[in-house]
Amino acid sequence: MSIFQSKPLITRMAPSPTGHLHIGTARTALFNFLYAKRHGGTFIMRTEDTDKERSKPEYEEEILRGLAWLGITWDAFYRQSERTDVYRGYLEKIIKSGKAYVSKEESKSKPGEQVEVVRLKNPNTTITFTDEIRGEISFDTTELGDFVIARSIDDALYHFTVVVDDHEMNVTHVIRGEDHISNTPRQILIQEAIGAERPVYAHLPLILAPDRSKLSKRHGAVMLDEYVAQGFTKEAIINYLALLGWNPGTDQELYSLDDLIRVFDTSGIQKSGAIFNIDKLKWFNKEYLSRLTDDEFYTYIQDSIPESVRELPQYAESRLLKLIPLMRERTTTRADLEHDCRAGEYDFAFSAPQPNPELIKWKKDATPRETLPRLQKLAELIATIPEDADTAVIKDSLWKYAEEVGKGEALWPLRVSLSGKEQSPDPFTIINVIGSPEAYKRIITACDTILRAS
């Protein structure tokens, strides 16, 4: 039983600002956040920026911005670079007590030059700790030797700073990736040297690629910003990341952040690696897009409409709004929408097509001229339809005639005359988007073209 169980629960996220925000880092932050909030505890954000050469402010800003965008907020924030005096104090204390010592050694970066490092005096014991996910784990620390904990009295290394910070900040639970398991014995030895209480450990399964290798850029996007740029919503990302390596024990798949706070617990975290499946993430995104109102969906897409579409001669926001149900049906992410727009899938809404008589005819052995009477009759019917008629009214106005002459005989030439394409939305949807007056003009133009061609 942990000695912390009677104390306020505190978790922490301690990213190094030496690179972009990886989805694995985002998931670890999420699990720490959820666990703290579920148990009424505190969640600390702490950037481990003591690597002066690789740490960059822009990486820190990206990490903090990305986590905040997801809705992961923290109760306190620290930077290790601002705590040098704290680490120095602890180093001086354990050197004085004989648990660490200064060693003059040859510099690894500058051969021939002597440097003073601080090494922890290893008691060469077996360390055993209980992991909330993996159970009891033991290490023989003899092979570690007297390991370096500081490059100098003013330059403490990762293992030392993380232990001091967790001790000073009263962190009760360390929830992190399983790649940190091998770090634990060193950190426990340091805890014992400075008189720190041992936290509860929970090491998360790694996020793996479909081939079960470590997830990397060769498998696609791995940085949060890349998914944001593609148009994945924060709700979909949070929901998906929560289920990467954690199982709620039910068939429920859709969870809001508040839902997750109510049900999350480390008992549901699996031991085996979590396979990243982009198709499943897309499924989540489509589910959340389907929940948006038309106004919310319009806000979601409006910056993703390419200039090539906005520059079409009949482009109008009113038509774009009428396209929303169709776009929503076809869109998984904004990237899909942009692709469809550039491929001309929505050009019919903003540009009258150039009629192709051979494409307009329904049957291959027919002539375009045989299609003409049906198009002329359809034009007459469309002329009676109010401009603001909805799709149901438009269909009712044309369906009886289509059944009389044959649905294919009527609706194929109608749809192709309106869109200029073999594949497009049904003609009732197109008329609703462009309005009956514009639809009438396009049918008349198609009729005129057939007459000229024959």
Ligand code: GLU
Second form
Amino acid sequence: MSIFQSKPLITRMAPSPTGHLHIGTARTALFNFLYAKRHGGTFIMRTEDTDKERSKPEYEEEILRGLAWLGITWDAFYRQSERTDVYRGYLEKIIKSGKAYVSKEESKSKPGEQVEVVRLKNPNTTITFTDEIRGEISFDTTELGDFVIARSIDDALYHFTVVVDDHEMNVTHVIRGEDHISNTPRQILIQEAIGAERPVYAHLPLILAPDRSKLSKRHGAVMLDEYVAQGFTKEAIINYLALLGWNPGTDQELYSLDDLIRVFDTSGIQKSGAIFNIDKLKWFNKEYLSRLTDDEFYTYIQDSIPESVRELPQYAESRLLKLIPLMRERTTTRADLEHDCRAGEYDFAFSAPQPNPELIKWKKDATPRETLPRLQKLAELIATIPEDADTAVIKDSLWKYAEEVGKGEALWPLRVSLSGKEQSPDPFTIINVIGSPEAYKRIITACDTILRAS
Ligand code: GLU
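Counterpart to the form predicted on its own, namely the form predicted together with the ligand:
First the chain shown before, then all remaining chains and molecules of the complex.
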């Protein structure tokens, strides 16, 4: 879009508080915010709550809270339900000038009752407008007839309120979903009736599911709060949403909100539908999680450690802290981590396993007993390792012996004695997390169990 215009640039986000905050709404808000900020303009938030039956304050609260959480902040705020007088003024003006008229009709909602609706006198022309993304669009408005713009003089409808507000608030750019293209001719007719200037229009491509149908609940989460609950960070969501239908024209993929403010432009917005790819969003999340310090990551995971884990007999914060590098490696979202915790993936850190001699036995050994000399030697070596040794030191202390007798022969029984599991982190990591004295105890218990079993 050309920024060489005389009026200060103003964009707006106009959510109807009739449902939860959809990620498509968040993307539209983001694009409007970025565009205004990029050009030193103003970004307005306007709640469009003229539909009294469907609008709910709790939805408004959720939408505003969600957008603010993402870092999308506004310079001014309006609520349409508080602007009835403004709409009445404009209705009276165009009724007086003959561009609209009051029509006594039977109520649609209450048959048998007479109502006085306001209809726009349609000049029946062809409306042509230039959309910044889709180019020139023409509509023959004849078939719209004299459409209703207010249910009564105090109850203006969406098309009318949107046009009056964009005019009153000096909105210069209307950036919104493609589903509003078909509303635009009606709104232009109203603009012409009230003498408003036409804003620049940019209609964003729809967000599609991988099968190219319109993204909906049946494809998974579509509400921002659902993603937040799963532990997607705002940085990942912003970065992902920005690239959902917009292409920066370079290979760069990682953008902070500030980076986006520097480079975003509507010229990079595509015409075709934007496919929602959850794997890509997860990729961004992992990227942003990898940038957290250990302390930040610890705060991030706090609420995802289930009680069942915190109640394990050896649970200690110090051990949880030692698990952080491992958790980072395996965690894409907090929901993943919670799932792994519940599946017992980290139990080895907080409880001694019940030894299972058949599992401890290395595959080449005929009986579990054959592992005993190796486990005993390893126990001896572990007894010499300081309790707080790091993983490299632990590995150094055991590696030579493991190479001597065969890595599988030594490390498999060791790891299974420590974790009780067929699959678990390597034994050096486990010893680091639980400390060498606990590791020693677990190996001795494993040896005792093997002896008793055979
Ligand atoms: N309130 C409308 C909606 O939520 C948006 C109006 C507009 O952007 O023009 O769909």
